[in-house]
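A single chain, nothing else alongside it, follows as structure tokens in the form predicted on its own.
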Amino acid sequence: MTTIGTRNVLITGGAGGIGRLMALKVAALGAGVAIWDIDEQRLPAVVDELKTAGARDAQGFVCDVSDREAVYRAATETTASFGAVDILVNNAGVVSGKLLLEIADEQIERTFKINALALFWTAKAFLPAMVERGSGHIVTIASAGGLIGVPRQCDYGASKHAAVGFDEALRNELRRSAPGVITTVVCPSYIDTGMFAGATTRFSRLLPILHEQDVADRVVKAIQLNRRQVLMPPLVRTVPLMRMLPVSAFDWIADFLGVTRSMDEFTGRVGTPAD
């Protein structure tokens, strides 16, 4: 059981969606929260927003995570300023949801610098300080695409499949070399914060939009439980099952429930470039 409001937290991308919501819950804890968003605008009023919840400290820093550098120069700055953090949430996230052809490269590129290379450049960043001091917390936010394969995410869903297997292998590594350091990832369909904005769902109950604030809850839930995994809904924990049908039946079933064609209306949210 971790008690987060003894815990330094930092979330990227957290100056909205669920960063922000997920920040708000831990500051409502008495944490201290620092927050790395490329939305120099919003992070004033989101840390006057974590003070005023609660937080032992709130701090809010510029970074562009698809920039190594960026987020090396990040790291040393908020641990000059906010100090050691104990759990990372790597939260920051981008979604074209064009068919492959129609990907500029550019953009092919940027999905994978914030959705998948970032995971490691703040790995390595804060890592070693949680190594040493034999304890810490990795949080990577993936995405049931990083589970199945959805037309429309070719990019997104190979940065998120990249993202599982982050975690899974760190999870091990660390097993073994500093089993006081915690991994977990977290897997949801398609949350409401406009990120996915025109998705959709056949079958409401099997496969619901999933509300922001739920996700934030159980994502938090799950630091405090150091859950190791959280898959969401539960129908998700079910595709690894599927894997071991033949191909044709397991495009079945997905055609099935719609979720080959979830992003057939898809729009996203206009003008913001992170979530």
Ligand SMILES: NC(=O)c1ccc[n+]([C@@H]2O[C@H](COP(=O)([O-])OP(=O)(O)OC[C@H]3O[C@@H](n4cnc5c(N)ncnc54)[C@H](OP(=O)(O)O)[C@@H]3O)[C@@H](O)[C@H]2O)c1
Given for the second form:
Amino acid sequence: MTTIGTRNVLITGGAGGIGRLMALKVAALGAGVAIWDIDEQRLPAVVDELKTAGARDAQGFVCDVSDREAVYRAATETTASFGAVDILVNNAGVVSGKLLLEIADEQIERTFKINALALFWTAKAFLPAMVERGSGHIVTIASAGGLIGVPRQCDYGASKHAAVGFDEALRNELRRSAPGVITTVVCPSYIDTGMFAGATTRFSRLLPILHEQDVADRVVKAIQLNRRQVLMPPLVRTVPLMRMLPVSAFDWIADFLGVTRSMDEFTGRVGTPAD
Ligand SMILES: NC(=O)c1ccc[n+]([C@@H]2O[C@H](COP(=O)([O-])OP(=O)(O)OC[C@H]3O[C@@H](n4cnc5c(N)ncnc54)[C@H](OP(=O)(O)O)[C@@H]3O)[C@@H](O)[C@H]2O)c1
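Now the other one: the form predicted together with the named molecule, given that the block above is the form predicted on its own.
Full assembly next; the chain just shown is listed first.
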């Protein structure tokens, strides 16, 4: 069991969506909370919210996690001003929602830089101190799209498969070299933050569009309980099992569940790079 109130937590993409809600949740538990976000204008208001919610300390840093040097700079700045990071939540993410042949090359690269490569830069920045202290926690917010390939998610899904693979390899590296440092991977299906606006579900009981607060609460609970994996809703847990079926049967089930048509009406958030 991890007592979050005594810890310093850093959340990337913490000025919006589930990042902000996770930040508020750990703030209410008394944690020190640092948030990184690309959105400079939203940061001060969220930092104020975190202080009001009960954070021991709350600080915001502008950082575009797609930029490796910016990540290293922000990490130095964060450690100097906020202190050592005990729990790193890699949450910032983007989606294009386009068919492969419609996605600009630069957008594919940007998706990978934010959803996959940034995990490496933040871990390389904060892991050495965690290893030295003999304790720490790295949380990767991946996606159910990191377990199953969905049309209009070639870039997003591949980057999230990378995120799932990153977590698993790191988890096993740390089990041997630094057992006090643990990882958690989070694979939710669609959440009502607006990032996936327009995405649909065929069976809303089996595969509901998740509520952002429920997801944020589940992730924070998983950190407290040192859970290594959060797959939600429960049906997502069957995906690895379904992979034992022939590919045609696996694809049939994905069609039947509506998964392969779930992005047909995707719009994404207006004003984002998905436009
Ligand atoms: N929403 C879903 O259905 C869903 C499902 C499964 C997994 N996830 C994953 O959950 C995570 C959070 O999703 P969400 O729905 O909360 O997203 P969101 O509402 O779009 O919030 C993401 C936050 O990250 C920020 N951000 C984007 N690019 C960034 C960058 N390069 N550097 C720093 N910050 C950046 C965003 O700022 P701007 O608003 O200024 O871009 C925003 O504040 C993502 O990794 C996503 O892939 C989401």
